[in-house]
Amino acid sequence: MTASAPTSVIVIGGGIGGFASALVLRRLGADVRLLEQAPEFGEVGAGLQMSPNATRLLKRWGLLDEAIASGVAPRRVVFRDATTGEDILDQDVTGEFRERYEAPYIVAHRADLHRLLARTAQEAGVRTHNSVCVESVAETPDGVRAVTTDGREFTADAVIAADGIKSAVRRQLFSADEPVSSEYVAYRGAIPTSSAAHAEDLDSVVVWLGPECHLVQYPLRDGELFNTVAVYRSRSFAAGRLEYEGADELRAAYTDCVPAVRDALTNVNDSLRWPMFDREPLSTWNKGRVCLVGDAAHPMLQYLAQGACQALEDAGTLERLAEEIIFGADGDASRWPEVFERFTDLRQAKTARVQTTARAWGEAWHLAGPIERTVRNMLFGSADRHGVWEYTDWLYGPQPADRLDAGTTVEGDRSGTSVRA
């Protein structure tokens, strides 16, 4: 399809969500420019879990095979008690799981997924600009103007702000709220499997749950790399100190864990830590021709492994709405406010639920008391015996944007959601 009149879009931010949004809109026919403040494109971090709600989109965009080829499709997701070593939940993510959600569960290196999206977007014709820091955006009589810190101006019919948890656009137009400290920090490492300590269960994602700590392990790049993430409640971070204070605190946090967990800490880079933040859910992400996506709209803690997945869902929903409203037979480039309003209606309630559920999930993972941990383990075991669909369908199952394929208008429901404007 082509728009009845040419349309142009500025995407602010060159992360996974920014490139995914830029790609789908460019493929529809939009003139897309992506502005990134860093001098080069790249993603920090190591492993990334991609659940079926995200891999269905990669499949739709023709990118799934390459994502799997550069990653791993695990057979199981296993939760273990880090103080006893016992399995408390073992979920097969092949077979019935894959059939139910019509896509696989995969793990990949974050840099590999980012590289795939960036390359595909640029090949599709997305124009990219590095070393561009957007300071403000403002509507004009016929579009939007983005002004940079060095005085440059970029104009378009619409702006999509994918500028992360510290989004300047969010602060300017939507909310002056600050990121919320979780008091937890993460240490990561992706090293050759041959040199990794306790590089076992190479067909699985393994999550060890300990008192005020957890450890995640899984293979990457067809098993060549082994990914380890150590997350714990940092006393120094809780006291407001963000700077690195040495590895002693990291190792002390896992004192009560089994040797396999303590030894696996040698897999992580203990010279660099990531303090973990989220934000309270916003009630709206759109204002006229400007809209937030990804972490700019709904930053979340990592306990549901949904940060990148929800950014891809944002892109998929924008794709369907723009295809109908901007590029359809009756569409035109002046209707971006309608696209963004419907986008927020469709997406806000789910992402708010992911944000709040991720917080609760983290609390359950990190229970410190032995009685509380025993009850948690029993609940996990019950889900393992009786099936997990009631816990996963809302997250991995068909989304409103999927149902737009049938030409159905689906309105979101923000009722009952804890939000702060």
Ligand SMILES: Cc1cc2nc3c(=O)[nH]c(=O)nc-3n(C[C@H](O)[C@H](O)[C@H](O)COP(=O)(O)OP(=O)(O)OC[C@H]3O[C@@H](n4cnc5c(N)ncnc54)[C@H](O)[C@@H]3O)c2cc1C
Given for the second form:
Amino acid sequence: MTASAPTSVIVIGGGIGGFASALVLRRLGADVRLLEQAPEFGEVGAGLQMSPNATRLLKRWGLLDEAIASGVAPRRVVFRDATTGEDILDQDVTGEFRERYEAPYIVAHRADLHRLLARTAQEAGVRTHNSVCVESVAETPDGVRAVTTDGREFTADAVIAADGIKSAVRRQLFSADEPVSSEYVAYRGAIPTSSAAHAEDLDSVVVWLGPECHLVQYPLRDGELFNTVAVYRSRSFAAGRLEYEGADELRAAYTDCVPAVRDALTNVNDSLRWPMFDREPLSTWNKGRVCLVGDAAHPMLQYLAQGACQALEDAGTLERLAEEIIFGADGDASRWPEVFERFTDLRQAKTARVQTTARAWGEAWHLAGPIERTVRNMLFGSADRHGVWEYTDWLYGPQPADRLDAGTTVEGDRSGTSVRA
Ligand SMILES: Cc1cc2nc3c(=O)[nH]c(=O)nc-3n(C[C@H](O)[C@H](O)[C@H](O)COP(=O)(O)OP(=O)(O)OC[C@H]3O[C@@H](n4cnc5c(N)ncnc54)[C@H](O)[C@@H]3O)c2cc1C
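Given the form predicted alone above, I would also like to look at the protein as it appears in the form predicted in complex with the ligand.
To see the whole picture, the full complex is given below, headed by that same chain.
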């Protein structure tokens, strides 16, 4: 590889994962094209929690200050019983937490973070194309060809598929598995704090745990906006109906909750719901010069607030590997398969653990029986007294995205079955 012929990469999908990967590879010197099926880039109007495993990377990429400026760095993450109003666990995420993980816990508006990544990637020279829907990819003797639904072809040395939970590339090259229904749906809203019901605890992320439901609240944009997410087990979705069926089911799901929670339902847009899906962990995401990242590789339920954070870890790990293997002194573009092989080795067990733990975490949040809920509250409370590091180090501590030799505490191989939850 010479300076006049940089290695070329196609990134499929312009979500948070696609733009993060495109940005880091472009900055290393790759010629990067990003193909997005939608006519315009964008994200839904809702919040995103970003834990230190992700904000360390934003810091490395020079984006953290702007992310914080347009977001909020909360002081606490509080779990509260939605039927009694009592605090169960109150974790300080400043001070010792921030020192231990060398970066803050922040909350950001999705659209702000997405715009920040997209703008920085475009300024760095990533070439973006909208209204380009990739149907299939195929290896050629010295590269990869992406073919679009309207018959166009794009070629490059490597393809990174960041095309989300319904990834066409995953289906074509890796697995015919289907998204798994959680039977839960989410309603979201980010509205002016001044007009939000029960906009309290403005220095915190508050998670109210109710029977087969929960509600998350936190401020955005320096406190100007208040974000609310209501998630409950939907009988209509459980019965296989994806379409919106009106807000009555939403209100009924929170009947047993305290007024502060029931009233807060007025903060969400109750005319639109998101049915929640994940998938089983996949053992392989790489085939030759093609690799999956983000939700295309490891879609997860949102209960650990990690989907976008893991997509950033993917980008950080690719950055480290490409730097070492492709952009190192003796590297060349034919070594992308090696980058992707090592990438999957380094990332699969961790993300499989996040996927499976997120499911278990959701089950613990949504316990319905009073005895189970009491025991759950006692266990969560004891974590508060004994320290939470044993629960958070594997997730937020040093990762290969920081340093390739940074081991996670994850045990297991690529099967995902031997991973501790
Ligand atoms: C209610 C809820 C709350 C969440 N909260 C958090 C949180 O607090 N913290 C967190 O880290 N994560 C959270 N997540 C998860 C997070 O939103 C996702 O994991 C993350 O956005 C995935 O990013 P991605 O780029 O991999 O995929 P996506 O955002 O799905 O992007 C995929 C992109 O690819 C495009 N595309 C798809 N197919 C094609 C094709 N064939 N050709 C071209 N383009 C294509 C799509 O249009 C899209 O732009 C939450 C999710 C939900 C649902």
